[in-house]
Amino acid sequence: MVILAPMPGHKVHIKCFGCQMNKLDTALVTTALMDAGFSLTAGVKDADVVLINTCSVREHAEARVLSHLGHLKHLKRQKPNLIVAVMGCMAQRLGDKLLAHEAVNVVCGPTEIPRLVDLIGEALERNAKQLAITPEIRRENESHSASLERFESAYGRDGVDDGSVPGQAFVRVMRGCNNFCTYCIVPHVRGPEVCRSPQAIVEQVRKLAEQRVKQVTFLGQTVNAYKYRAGEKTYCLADLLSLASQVEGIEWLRFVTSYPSAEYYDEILAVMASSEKVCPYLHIPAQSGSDRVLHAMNRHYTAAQYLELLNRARDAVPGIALAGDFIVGFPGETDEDFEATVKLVRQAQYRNCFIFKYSPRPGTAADRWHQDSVPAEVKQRRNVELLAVQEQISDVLSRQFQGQTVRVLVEGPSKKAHVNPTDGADNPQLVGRTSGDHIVVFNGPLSLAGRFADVHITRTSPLTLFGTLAPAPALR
């Protein structure tokens, strides 16, 4: 494809749905767009052109697009040059179906978004449709990868005003999945893993401490899983913690997300526990506590060497946080296997986890495998059930801050009044996180955004502490 001229003046509104990957894509599209000329408007009415990047793991996250497609739909009716690019996970799955929406000019999937500044100029330029999806996503492609790869070196930079949290950058370090969970729609939409090289990310971990970057995050489907041979060297995720960790500037290191497995395990927790710099802090899914369905979602391990596995965690970090994903509602779940969820719930003590109920995903295993069995307010019921358990556990080690001062990455100015009114324009209400990821609320200058602070915990709730600030805050 011919690369166009750079396209000033026209507007562009961006919409993300799902996960930390769709965000880091949509920050690097976002760099492109305004490198290529393009300016961001927050209203849709104003735009020349409506980008929005999709989620294709549950349901209800495709049937939001849609929705809003519809919306699209009959605004383009008032204004028919404006073009509709849709990109990500549910670009790949639907391709030319979602190409044939009456709203949509433009479909790119997440390993075509180098081409997608030139896909929304054409459009632009001729008003026609543009259709950009892998083929064979589940192969891998070295021309894809390399095209990736330069595309997330010249544009996986902070100081961009794309609504991302000052002081802090996502870094992918590998893509694709080759777990084949048989709910997980991702190794069909994202393809097989592909680690990027050290040298390669190191480097974008310095560019980012250059433009004052505080913490940066690994990404990664199964981030623990990255593997990278160079020479007689086989890196994997504790090398590169530790390499990043040297990075002059970078002070908070996390990764996400990890699959339950020994490989490389206990390197990776030697490295949190001997460097201040990676946070104590564990994202590490379960799915389920039964071992029947464990067995049935293709997940390589039991509910008893998951537990091992965090009690590994605990020995090798002390008061390292944790936090898991459950399923509930696989076809096939009994009241009986439900239960051993909730047991292993409380055996973990997470400080939260993330509950949804199942959604079958078409071309997944279980969709073509199983009938999805479970009746909605059985799996509703259970959803709620499970979140009021680790509502209880959370609200427990949330208590253990009380009157504790513990140090944050302010993120900005809180979007939810939770307590504390504001103390005047100079002072509003603020959000940070400690390093184990809680939620702190305290009132404090916007100055501090993207910098750190001592905060004094006064109050808590189950996933929010609140404070203020500390007298004397180290401010770096």
Ligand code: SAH
Second form
Amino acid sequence: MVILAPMPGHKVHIKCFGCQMNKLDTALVTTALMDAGFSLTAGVKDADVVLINTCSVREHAEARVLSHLGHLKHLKRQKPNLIVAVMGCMAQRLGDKLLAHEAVNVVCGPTEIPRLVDLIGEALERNAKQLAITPEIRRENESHSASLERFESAYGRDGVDDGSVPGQAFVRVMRGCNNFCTYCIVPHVRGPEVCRSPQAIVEQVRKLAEQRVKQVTFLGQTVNAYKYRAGEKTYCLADLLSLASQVEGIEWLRFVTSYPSAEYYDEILAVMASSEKVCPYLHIPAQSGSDRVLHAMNRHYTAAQYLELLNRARDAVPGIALAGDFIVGFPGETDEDFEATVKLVRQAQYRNCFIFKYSPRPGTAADRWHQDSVPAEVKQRRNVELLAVQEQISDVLSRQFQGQTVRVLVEGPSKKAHVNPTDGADNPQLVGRTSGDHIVVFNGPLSLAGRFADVHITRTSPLTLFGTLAPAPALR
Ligand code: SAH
Ligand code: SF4
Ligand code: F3S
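With the form predicted alone already on screen, would you show the form predicted in complex with S-adenosyl-L-homocysteine?
Let's see the whole complex now, leading with the same chain.
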């Protein structure tokens, strides 16, 4: 690897698509770029480098990036020295096809991010195209893992504006995925599952706490399957949560995403029930309510087993907030299969649910074996119907908060703040989340961002609670 001298003065504009994994990768790379002397710019026009972190999970996610690259192609005709770097899952999936795009100078897969700063440096120096993707990504490679680990564990944020929400940080506990759900591109672009050591994870949590981080979210594609053998002991997610909850300064711990499996489940629920720091929230995607479709998706549970897991969660952690994901229009999904999904959603009583239309991903088993047989309009109708069922449930659950006072971790100004007139610049509309991940909108001073506040709920909608700052906000 060529280590280049720091490059002071270069301005980089960063745009991030995709899931929390990508947000974390963006934060890591931003920190590395700052260390190398780059500065951030909010505008594309005055940037020397545009860096885009990309997602491949559905075709639509890729289409958004391609349209962005289309704009950059025009901009580059006026600014030929502009360097465009594409990182993330789409970089790994498309590799040199993406590099062939007129706008693109650097393509770097998610498992190659430790090299990204050098690649950008080389591109700036020589204006030559640079490609870094992992060949045979499914093969475990220890030196590769070690380099990712070194890159990741150096992450301490240290005052860098890395795009994170104030007071919050993500910590990866495992990379990759071994599940191969038949519709999913993730194992093909993020490689095999590798769990990080508990020591490295807890050390990182400690560093983040020193940076006034109050909430840490553990990330893994199947985070509840975390397993790490050290001598006689095998650590599971419950152990990580217990260890991290002893770190002074950390007030809330979350973890996403959970796979519906019984392994370590009771242990995780027990630590959630007993520790005030572990948020009573479980994101546990079902994907479908039809056993036939679940089998075709290579999901290893039935709808009945899934519901049993939810019941166990509710028994162990009263008041727990549950969230799910569903795919509608998987190949061969009949009206009957879809009705089974609707039934499951009604029974599950999720606080919130994310619903996606099936999108065939090249190279996945579902795409190789099946026609994308459900017509677009049927997918659309099922999507709308399922959303409506969930909205009703969310509405009823939200109303229970009317008149209550809830504690939130404040994120910052609400996105709609500039549309909704607020009562003064000193008291803008803020947004925060409860430990159960309910979104709460209220007016208060900006200085609350990254802190806890108590909010009295005066109005509710299916997805948002509205309220006023309680008289004596508990500032911590
Ligand atoms: N690892 C997580 C989530 C991975 S992707 C998990 O297993 O739960 C996030 C969500 O995108 C999935 O839960 C699924 O609902 C959806 N998804 C993944 N691939 C998809 C595809 N090809 N078409 C539509 N939705 C998809
Ligand atoms: Fe994709 Fe399934 Fe792995 Fe989740 S568990 S990342 S849906 S293959
Ligand atoms: Fe995440 Fe999208 Fe990759 S969901 S893991 S950024 S394909």
